[in-house]
Every structure is written in C-alpha cells, then in structure tokens.
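This document starts with one chain, in the form predicted alone, laid out as structure tokens.
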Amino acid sequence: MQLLLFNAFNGLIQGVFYALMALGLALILSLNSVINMAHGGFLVIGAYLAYTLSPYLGFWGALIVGPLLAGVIGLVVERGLIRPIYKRSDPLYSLLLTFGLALIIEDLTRTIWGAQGLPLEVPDIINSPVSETYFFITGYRLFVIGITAAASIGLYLLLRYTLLGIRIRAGTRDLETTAALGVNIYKLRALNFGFGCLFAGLAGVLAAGVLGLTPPMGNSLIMPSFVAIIIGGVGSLFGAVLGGLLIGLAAGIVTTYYPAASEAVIYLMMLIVLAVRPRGLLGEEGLFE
C-alpha cells in the first residue's frame, strides 16, 4: 500500500507540472491559435535563468524572477517570429517554426550551462518530509501543488474580472469583432503569450527543484502536456489543469503494477477519451465558452 502510495503521489506532482504546461499551452492556442512545440524551451529558459540568479536574489526571488523573465522573453519571441505568421491560416507554419525553435533553445542551453546535470537548491525548511511514515511527501512537493493552485486561480480570476481577461476571452470568441472594437490585437497577442510562457517557465522551475536541471528537461513534459489538452478540452483552462493531474496520477498508479506501461497509459487515456468524448471532458464548456 505504501509503495502505490509512494507512486500515485509522484504521479501527481509529475501531473502537477503537466498542468501547469498545459494552462500556457492552452491559453496560446485558443488566443494565439498557434501550436507552440518550444513550450518546453521556455520551461528550461525559465529553470536555467532561476538557476543562474538564485546565488543574487535567493531561491525566493529566483522563484519569482525566472518565470516573469521566461515571459518578457516570450513577449519578444512572439513580436519577432510568431507574429509574422499569423496571417497563414496553416497551422503547420508554426508548429514547423516553434519545433525549430525549441532545438535552438535546447542548444543554446546546452552551449551555456553545459550538458550535465545541475541542482537547483530548495531551502531546507520546506525540503523535508512532513511525516516519518510518509517520507515522500515533503514540505516542498506540498508548496508546489498550493503554488499551482494558486497561479491556476490567479489566472481565472485574472481573465474573468480584469479588462485584459475580459479581451483574451472575447479574442477567442471572435478575433476581428474584438479588433472592430478597437482593442490591439497583435498586443493582445503578445500578453497572451507572454503569459504562456510565463506558466511554462514557473512549471520549469517547480520541477527543477525536483528532477533538477537539464538542457532537454522540457522534451519530456511537453507532449503529456498536449495530451492533458485534449484529455481536458481544448479551450478549457480548468480541463488543462484536470487533465494533466489525471494523466499524472494514472501514470504513477500504473507504474507500482507495470512500470513499463506507465507512459503508454497516459496515450491509452487520451484514446479512450477521444472515443467516448471526442470534445475532451470539458471541451466547449470550459472558461472560454
């Protein structure tokens, strides 16, 4: 009992980052309408840069500081090579150009920090475990499912009382009524997915206090991450979040019977949703519907 209860929690922190990847994901496809592969590239800009400025600010302001930079640096990535392709209504362009572009960043990484492994140092006073009994669950896997709550709601209250909410969630309703308005959209745009990548890099840095870091960190996240979209529904943030938990936790129970299928579960999941619910659990009746 305790080992399937070692893995389920496991596979819940591990669908916590899911989740979190996945909020990103989802609010820059329904916006932005762009399939963006380097989502896991943000996730390690976030992570490396909260490495690199942890020794100055500390692991609070690191915490803090990593995912706002991964977002200002999305907010450029996005004015100089997304924004181009909007106009080509393929979706294949962008999925081609933010593939490319997750390789660059993962060389990139690579190039500067190394190829090897590195630590990200959590302060001891939520490192520890809570309970003798339950060893695996410490203080610090604790402060990363409230912390993921708390940005989760965070965002919904942001996108359903601030004017900037209430623009994104009209924006994916009808883009060119939106714009007839007066709104700017290819500033709206932008915030959005800033604020993507600004989840992707508070997911990277979370994680990195668990897995640590690597330069390909963000490979292994980031289709479970699409898959929790459409396990979820596209379109709603609250079924990105339950979908990510869901496959995680499936995950982690498998692997206590069958290790080997703990990753085939998560697609297995995706295809028997997409059978019986081909919307998602709650496609359509999600936060931007």
The other form holds:
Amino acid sequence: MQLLLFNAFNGLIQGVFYALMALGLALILSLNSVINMAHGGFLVIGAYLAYTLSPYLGFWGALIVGPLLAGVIGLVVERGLIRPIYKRSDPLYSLLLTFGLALIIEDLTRTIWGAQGLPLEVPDIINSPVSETYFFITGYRLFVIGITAAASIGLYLLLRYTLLGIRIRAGTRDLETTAALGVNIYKLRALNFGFGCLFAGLAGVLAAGVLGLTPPMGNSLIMPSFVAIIIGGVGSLFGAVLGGLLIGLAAGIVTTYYPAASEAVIYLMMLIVLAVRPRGLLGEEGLFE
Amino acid sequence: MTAILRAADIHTFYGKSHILHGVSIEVNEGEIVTLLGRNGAGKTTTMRSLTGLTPPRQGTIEIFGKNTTHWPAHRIAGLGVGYVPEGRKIFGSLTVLENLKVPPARPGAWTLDRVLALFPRLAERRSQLGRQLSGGEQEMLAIARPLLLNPRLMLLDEPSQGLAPLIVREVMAVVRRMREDGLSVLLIEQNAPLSLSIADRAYVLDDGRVVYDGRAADLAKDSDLVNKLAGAGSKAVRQSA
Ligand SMILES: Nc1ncnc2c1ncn2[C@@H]1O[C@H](COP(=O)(O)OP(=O)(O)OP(=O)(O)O)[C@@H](O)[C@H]1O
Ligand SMILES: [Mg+2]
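The block above covers the form predicted alone; next, return the form predicted together with its partner chain.
Then the entire complex follows, led off by the chain already shown.
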C-alpha cells in the first residue's frame, strides 16, 4: 500500500509537469496552429536561466524570472522564425522548424552549461517531508502542485475575463474574422506563443527542483505532453491539464505492479481513448467552456 | 463629392484561380452603394480584397486617402472600416458581450451602451453564447460588433441572407440609420429590389468584372436589366413586378 501510494504520488507529480507542458502546447496549437516540437527546449531555457539567476535572485526570484525570460525568448522566436511561415498552410513547415529549434536549444545548452547534471537548490522551508510515514510527500512536491494550480487558474482567469483573453479565444475560433474586426493578430499570436513558452519555462524550473538539470531534460516530457493533449481533447485547455494528470497517475500506479510497462501504459491509454472517443475526453468544446 | 473608398482595376486570386479581372469601384462620403451580381460573380471576393483578407495581386485600393492595397486586415479596420462578413461569422463559443469586446473600441459616438440600446434583443441576451442566438439575432450581433470600431465606412456582405422578411426590414432600417449617422455603406445583396430601394448607386458584377455602374434608381426601373445582370437576385424582381 505504501509503495502504491509512493508511486501514485510520484506519478501525480510527473503528471503535473505533463499538465504544465500540455497547457502551453495546447495554447500554441490552437491559436498559432503550430505543433511546437521546441517546447521541451523552452522548458530547458526556463530551468537553466533560473539556475544561473538563483545565486543573485534567490530561488523565489529565479522561479519568477526564469519562466518570464523563457516567455520573452519565445516571443522573440515567434517574431523571427515562426511568423514568416504562418502563410504556409502545410503544418510540416512548423513541425520541421520547431524540431530543428529543439536540437539547437539542446546543443546550445550543452555548450553553455555543460553536459553534466546540475542541481537546483530549493529552500529548506519547502523541501522537508511533511510526515515520516509518507516521506515522499515533501513540502516541495506540494508546492509544485500548488504553483501549477495557481498558474492554471491564472491562465483561466486571463482567458475568461480580460480583453486579451477574449481575443485569444476569438482568434482560436476564427482568426480571419478577428483580424477583420481590428485585432492585431500578429501581436496576439506572438503574445500567445510567449505565454505557452512561459508555461514550459515554469515546468522547467519546478522540475529542476525535483530532478535537477540536464540539457535533454525536456525530451522525456514532450511526448507524454502531446499524448496528454490527445487524451484530454485538442482545443480544450482543461482537457490538456486533465490528460496530463491522468497519464502521470496511471504511469505511477502501473510502476508498482509492472515497472516495465509504465511508459507503454500512456500510449495504451491514448489508443483506448482514441478508439472510444476520438475527439478526446473534453474535445468537443473549446477553451474552458 | 469625395471618394472615401476607391478600388482601381483590382485583380484578386485564390491560389491560382483568377477571380477578379480588373474591378473598379468607388464609395463617396455618406453614400449607400450596393454591389449586386449572381452567385459566384465575385462580390464577396471584392469585399475580401477591400478588407485585406485576400489582398489583390494587381491594382490599388485607397481608403480615406491611404493606399491600403497591401495593408493587413487589422490596420484597415483600424482606419474605421467596419465589416459584416458573409455568413455572419459570430464567435459561437463567446457570449454576446464577449463578441462585442473583440474589436478594439475606437473613440466615438458608438459605445457598448449605445450599441446595446440600439439592439435591445442583444442587451437581453448579453450573457448567452453566440451559437445560442437565432439567425436574426446573430445578424444583429454581426452588425453591432464592428460599430464599436466607430467606423466611417461599413461593408456588409448579404446581411439579409436567410432571414425572415420582418427581420430583413429591421436590418435595412439599421443600414439607413447608419447613413443618417454619417456612415458610408457598401452593401452586397442577393435581393436586388431591396438593396436598390435604399442605395444611391449600384454596381453589378459578373464573372469578376463590373458590368453595370450607375444610379440605383435607374437600375431599379429597368427590371429586365436587373434580370439579365444580377441573375439570382432577379427572381425577386419578377415576383415583385
Ligand atoms: N476560398 C476560395 N478558393 C477558391 N475559389 C473560391 C474561394 N472562394 C470563392 N471562390 C470562387 O470565387 C468565385 C467568386 O466567389 P465569391 O464568393 O466572391 O462570389 P459571390 O459573388 O460572393 O457569390 P455568392 O452570391 O454566392 O456569395 C466563385 O467562382 C467561387 O467559386
Ligand atoms: Mg458572397
């Protein structure tokens, strides 16, 4: 029982990272129509910048500034590289472009920070176990859950109640009409891409506190995050979060009984969902409806 | 009279298909101009060229004295060009109020309150999703939305399409009201007699070319000509004649 709880909780934390990644990916997919293969790269950028900045800003400062910088870099990348290919309707272009970008970011990270793993120091107050029996429930892991919940709610409020959010939702549905009504869709898409990358950066900093930093740290998260979107339903941000948590939890639970299948179970779930409900769990509706 | 919109010899394509073959039209300050023509004549394509959604490959478009030929759509709208697209294009998953908040409000007489006062049905249903509205309500919303840009020029693509006669009359009353407010209007219609009755001037398009250009009243008198030129719209002429 203890082992099951241990693995389930580990899986849940993993699921939280999937959810954060999937949220950013889904935002970018729905408004920018880009399958962002470089999303793991933005996770790495957020994590390593937080690592470099934490001696100066402390953990808390780095937790905020790292993701923000990942978002700003995302914005610049969108302006410089992604924007010129929007007019090509074939998704292959953006797929190849962001795939290349992912490789470049990984190699740059290796060049700047080295290939060996690095630790991200987490303050003691949030790093001690909450109880002795459940030693795996550290304060930090609860903190990760709390921050992710706060960030998701923040995004929800932004999309629901701000003018920017209303226009992002409108653009997701009908970009052309949104533009004809006077909305600068170039700015809108750049901001949206930046938001998506900010979420990747946040996942990176939080994950670094648990797993440490390595240049390919984003790679193991990106495929399950795509699976999370497919299970949750393309077009639904809430579905992306749900999908992420579900597959993390499932992988954790399966680890207890049959560790070798812990990765395969994610893809098995995707196949089952696709067979039973091709549009995903919440796929019929759009952004938080 | 000064032309606030002038399209000169525009050629517009969808991919390789050449749709507009040198269309020239003008709208003067304070005018209602109607654009007629049978199905597939190129009316919508003309409007998409003017709004920047499908920019022409040849020719020039001037709006309010600026050469907007290759401007992106949002910049053209920002000049004060309101667009009511064919098929209304309401954001179905947004509420009525949210639909009205999509256009960045430009300062002017039209405020959210005033727009809601003009369309009481929309005010009543402000929290409903766009897709829950009736066709008539959606059309009202499609017209109300660009008003928040405080446009000086309105482009309407078949606002009466698929609506009951009573609602059509209401839509036309709103169009007249716009002109009284000093707006210039370019109106696409299948229903030729209806739009000729409120327009000052008319253009008829056929196969991507302007085949008639003159006073709306003159065209309205000559139902045979309407018949010949405007195709589908002429059925209504025969019925009413
Ligand atoms: N997206 C598109 N791609 C290719 N061809 C198109 C496209 N949209 C329209 N066309 C073609 O362009 C021509 C003109 O179409 P357009 O929509 O401008 O006509 P219209 O006068 O508005 O007709 P209707 O009265 O049916 O609305 C038609 O032959 C149509 O088939
Ligand atoms: Mg049309």
